[in-house]
Every structure is written in structure tokens, then in C-alpha cells.
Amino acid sequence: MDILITGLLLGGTYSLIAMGLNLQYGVARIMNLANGEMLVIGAFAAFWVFTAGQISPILSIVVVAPLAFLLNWLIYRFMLLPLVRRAKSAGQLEVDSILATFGLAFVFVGIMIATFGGEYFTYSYLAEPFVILGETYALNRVVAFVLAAIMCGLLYLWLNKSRPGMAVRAVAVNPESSGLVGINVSRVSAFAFGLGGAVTAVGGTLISTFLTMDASIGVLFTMKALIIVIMGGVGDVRGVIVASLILGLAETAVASLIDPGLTLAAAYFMFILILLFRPQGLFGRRSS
């Protein structure tokens, strides 16, 4: 049971940082791999306000949110946008995009570093035991769990009930059967990759408030995000709580019962399975 429990804690929280980077990938067809560096971003900030101003990192996404959003939009508007437009092809926006921003992480990381220093950072808030079941946990990663359900399951209902999330829905499918019908893909792509960075920058708030971080662990949090995107099926926001929590208890079982040491390598092996046996993804179609 604890091992269940602990597994779900982190695989919600690592639902948010796929989240991000599913919509940004699935939407605007962006494979941005700086993902794991805005989720950096977000976590430096939660830690600065939070030890300058002794301001909650939970209040901190008021200001966090909007501000990754504004970041992200702009990157894809004026760094992007061109891309998209100059390429030829699917294949060929992929790599230009993957090539653009592998370049734009060690930017972010190198920022980072000039600012923060490349020391490890980590701060204490709500480290108090809660108990589930008769089993003690933190109550940061408590907290975390829930406000990360909570907005997946807003960012759920927004997308299938909504017009607005709907149109964003139909650029993931077919960008160009959605432009017949009189949606502005450019802009709706525009503003997916920049709900995708807010998504992600929030995940990092959370994730802060009971990890310890530095400046260069971003790549190991895209990873991660990459593995449960392709693992649920690119576009599709059930795969991607569905394949979180699926990680997280694989990692929380590995850790658990054969050593720590091998969690990353158990997340790697659960990639090579599903490219090998269902390279669409849990929730994906196999294409036509």
C-alpha cells in the first residue's frame, strides 16, 4: 500500500510536467526540449519568493503562470513561428524545432546559472507528516498531488467542453482540415505552446516545495515528460495522466523494492517497450 500510494503522489505531479509538454508537441507540433528547464524555471521562482518575501510557493503561481505563459508565447511567436512556416514538412519542422531548442535549454540554463549560481536549492515548506491510511507522507507532496489533479482535471474539462478548447483540439488532429473551417491555427498554436510552458513552470512550483534542484537537471525532467508523452499518446491529455501514474509507480516500485539507483533506468526500459510493441501510445491510433 505504501508503495501505491507514494507512486500516485509522484506520478500527479508528474502528470503536470508532461501536460506541458503535450501540448505543445501535440498542438503546435513543437518537440521542445527545453520543456525540463521552464519546469526549472518555475521551481526557481517558487524558491525565491518564497525565501526573499517568505510568500507561499502555492501563491506564487498567480504570478508564475502568467508570466511562462507570456514567455512561451513569445518564443513561439518571434523564435518558432518562422520555423513552422519555412518548413516543408512535418519531419522537417520536427528536427529545425528539436535543433532550435536543444539550443534555447543551455541558453535558459546558462541564464540560470549567471543568476542563481550552480549550487543545488531546496527550501522547506508544508515538510510536515500527514497520514493516509495509517502510513505517514510529507504533506508538501500531498498538496502537490492534489492542486496537480485538480488542474488536469480543469485543463481536462476546458478542452472537451469548451469552444476554445475544442478549436485547440482540432489543430492536434489536423491542422489543415482546421484552417478550412475558419480556425486560426497559427494563433491557436501559438497559444497552446504557451499554456504548455505555464503548465510546466507550475509543475515545477509544485515539484519544488519537496525536491531538491540546480540549474542543469531540466534534461532529466524532458526525459521524463517525453517518456509519458509517447507512452500515452501525443495529443491526448487521458494518456498522459494515465502513462504519469503508470511511471510513477514503476519508479516508486523499483525504488522501493530493488534500488533507487535504477529508477531512471526502469522508466527507459517502459519506453523501449511501448516503441516497440505500440509506438502509438496507450490512448494514440494506430495511423492509417
Second form
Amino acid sequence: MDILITGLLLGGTYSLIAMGLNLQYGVARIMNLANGEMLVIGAFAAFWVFTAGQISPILSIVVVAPLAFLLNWLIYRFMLLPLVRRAKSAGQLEVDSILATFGLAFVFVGIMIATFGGEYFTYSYLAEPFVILGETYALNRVVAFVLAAIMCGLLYLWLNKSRPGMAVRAVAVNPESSGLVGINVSRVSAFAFGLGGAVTAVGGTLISTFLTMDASIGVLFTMKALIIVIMGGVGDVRGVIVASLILGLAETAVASLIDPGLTLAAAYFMFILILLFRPQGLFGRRSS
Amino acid sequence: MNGNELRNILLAAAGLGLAALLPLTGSGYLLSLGVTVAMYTVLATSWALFSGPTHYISLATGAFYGLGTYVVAVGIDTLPYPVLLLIAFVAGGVAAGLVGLATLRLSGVYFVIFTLGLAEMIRQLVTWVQNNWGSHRGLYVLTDITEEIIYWELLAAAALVYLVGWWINRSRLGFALRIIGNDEVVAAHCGINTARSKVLLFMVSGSVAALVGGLLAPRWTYIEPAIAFSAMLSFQVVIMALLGGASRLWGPLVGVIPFTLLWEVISGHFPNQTTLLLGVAFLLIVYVIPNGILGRLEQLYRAAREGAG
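Swap state to the form predicted together with its partner chain from the form predicted alone:
Following is the full complex, with the preceding chain placed first.
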């Protein structure tokens, strides 16, 4: 029971991060390997604001989200769009964007190490007990979960019920045809990329309330987000949420039953199962 | 074999012979730099054997390398060294085969992601096994193998990789891979078993990486998971190969030498800035020299010839 709830709480926060990556990969078609670094930047901003001014990390979201959106929008507009334009094939764009975002990831890590050092950073926020079904959990995990759930819900509604959301989904399905029906594909892509980055950074802010982070931990979160997106199916919101809950559960189970050092191995195990049996995603249909 | 190829082979042999004389300078620093350069040459060239024609970016070099190192470290007290190297070679091939079978049937993105975390995952598993069933965390590799011997062994491995690469280029397999790299759908329609060709070549590259890991194990003396399975190694190899140019057999060599020297300087003076260097190098490759130094030189050469003619 304890594992179940802790796992679900963790998985809920993961779903926000994976949702960010999903927007970037599903809509803008950029496999953003600097995604985890964006998360660390979000976490670091919260840490900095909290230790400097005792401002609640929840409030810092108001600043983190727009800044992260702007940063990611600029990255797409000035670094990735030229690659999209020069690419002769989807394969070439894939290779180029993978290399470019790797470069970005390392540059981010390098800058963070240079300015703040490589130490672990952690702070204590809402570290109070909270009782669910007779068991106690840390309040910060519960708050992070609730906020992540609200944001996922809003995103889902926005994507499915609003006109701009529909444009985003149209580009995700087929960029060429959406251009034909009067959607400005590169603008929508840049917007989705920025939004994805903002969502991820907010996820980082939430995670930093209960996890200890350091400047180079980003790649681990990139891995997890990638595994979740592949497991859930690219562009599939429902699948991604289910997949992140499964991953959260699996990691918590392995960490508490076998060894806390094996969480990545647990994620890999699920990854292999998915690759072997359902490479199209949990709810995906096999393409003909 | 035509005259051009014969000339290239003679040149390569002469270069190798010249490189083999390095230990005679008697400088320990030069020798240790030579070992590093030779190691990256073998790794980057074997990486490019697979990734050059197919454009699949493998980040698994560190994992196979660590595997080789560990095979030697675990067995050094019970089995003779050459046998261990053979085991490392085979183990690398088998591991690459398994990874390839799981991922290379699908699109390239899955492959990149899978190899990205592979070294870290194996590190976690090895640490876990050692904590629970091993007597201590690290392993000692005590041999009388000197740095000169490691250097010559690496040169021999480099010669082997060049020969294999040259042979693959001429073979049906190499031709098939070039078609796959240009257009996988066309390749499949030509009747090429794309998955099998990719897995086979990935196994070659994995075996070589494991072999290099095994060859370098005596250099470390003390081995623990964090040393053997370094994710940095995979990235360095990718950068060196792409920097030189992965579409030619000797392209990676052109990238290895300047990058190793630069890395030495940066990690010596600004040890915290190595990550930044990696990042800048990646961006440089994508935006400034997408075909590597060699590609750029060929472009200039062609432009100059056209200008003259």
C-alpha cells in the first residue's frame, strides 16, 4: 500500500515532465535531449528563489513558466528551425536535432557547474507529515502530485477543447496537411516547443521540493521522460499519463523491495518489454 | 586491387610503423598521450564503421568498453590474459547483438535512447551485484604489462579495425549498409535484410570496443564500476568521429588527434569545463562542419580544382 501510493505520487509528477517532452517531440518533431536540463533549471530557479527570499516554490512557478517558455521558444526559433529547414529528410533532421540538443544539454550543464558548482542542492519545503489511509507521506510530495495533476488536466482540456489546441494536434498528426488548411506550422511548432519546455521546467520546480538534485542529474530525467513517452505512445496524452504512473510504481517498488540503486535498471526493464512487445505504445495501434 | 588502393595500404602501413616507434622517444608523457590517442582512434574508427554509413548514433561505446574492462578485471587471477581478451571480444559482440536485436528493428530514435542510458544501467547492475555478493567494491588488475605493450597492442587493434573496415567497404555488407544509410525503404525493397545487416555491423563495433576496454584494464590497476562505465567516453568517441568525418575510414583519426590534445589541455587547466567543451563541440559539428573536417577539406579541394580548371 505504501509502495502503491508513493509510486503513484512520484508517477504523477513524472507525467508532467513527460507531457513536456511529448509536446516537443510529438508536435515540433524535435527529440529534445536537453529536456532534463530544462527540468534542472526549473528546479534550480525554485531553489534559488527559496533560499534567497524565502519565496514558496509554488509561487516561483509564475516566473519559471514564462521564462522557460521564452527560452525554449528562442531555442526552437534560432537553433532548431534552421535545422528543420536545411534537413533533406526526416532521418537527417533526427540526427541533427539529437546532436544539437545533446550539445545544448552539455552547454547548460557546463554553465550551471561553472556558475553554481557541482554540489547537490536541496531545501526543505512543506516537509510535514500528511496522512492518507492511515499511512503518513511527506506533504510536499502530495502537493507536487496535486499540482501536476491539475496542470495535466488543464493541458488535456486545452488540447482537446480549444481551437489553438486543435491546431497543435493537427500539426502533431500531419504537418504538411495542416499547412494546407491554413495553420502556420512553424509558429505552432515553436509554440508547442516553448510550451513543452515550460511544462518540463514547472515539473522540475515541483520535483525539487522533495528530491535532492545536482547540475548533472538532468540526463537521468531525460531518460525517464523518453521511456515514458515511448511507452505511452508519441502524442498520446492518456497513454503518457498511464505510462508515467506505471514507471513511478515500478521505480518505487524496485527501490523499496530490492535496492534504491537500481531505479534506472527498472526503467530499462520496462523499456525493453515495450520495445519487444508494444513498440507502438501502450494504447497505440500498429501502423499498417 | 588497383594501384590507388595499393598506395593507400602502403601509406597506412608506413604510418603505423612510424607510430610504433613512439615509445623509443623515452618520454613517459608522450607515451601516455599516445596510448590515449591510439585508444580513441580504435574506438572512434570502429564506431564510424557502423554509424558512418547507417547514420545511427550509438552511445553504447562506454558500455561495451566497460564490459571488456570488467571481464579482464574479474578473470585476471584465474585465466591467462589473451583468453580474457578473447572473452571480452566475444562478450562485446554478444551484448551488441542483444541491444541491436531489441532496438535496430525499430526507428533510429529508439536506438539512440536505448544506448544513451546503457552504460549507466550496467553500472547500476554491476554495483548492485558487487555490493550484495562481492567481497569488496573494486577489483585489482595487477599484471606486468607495461604502457609500451598496451600501446603496441592498441596499434595492432587499430590495424585490425582498418583492415576490417576496408574489407567491409568492399563487401556486399558494406554496400548494403550504404544503401540503408541513404534510404532504408529502398534498401528493404532491394531485398536487403536491413535489420540483420545493421545488427551484424553493430556487433563488430561492440566487439572492438570491448576489446579495447580489455586492453586498457591493466593501465588502471584498480577498477570500480564508476571508472569502467563512463558515459563521457561514449560522447567523446561520437564527437571525435564526427569531427573528423564519419564517412571515410580514416576520417575519425583526423578528429581524434586535435580533440584529444584539446581535451588534455582543458581537463588539465579547467577540470570543471569539460562538459561545456563537449557541448560546444557538438554544436560546432552540427552548425559549422556537418560533414567533419575531412568533408570540409574535400569541399575546399573540389572548389579549388573547379576554380583552377
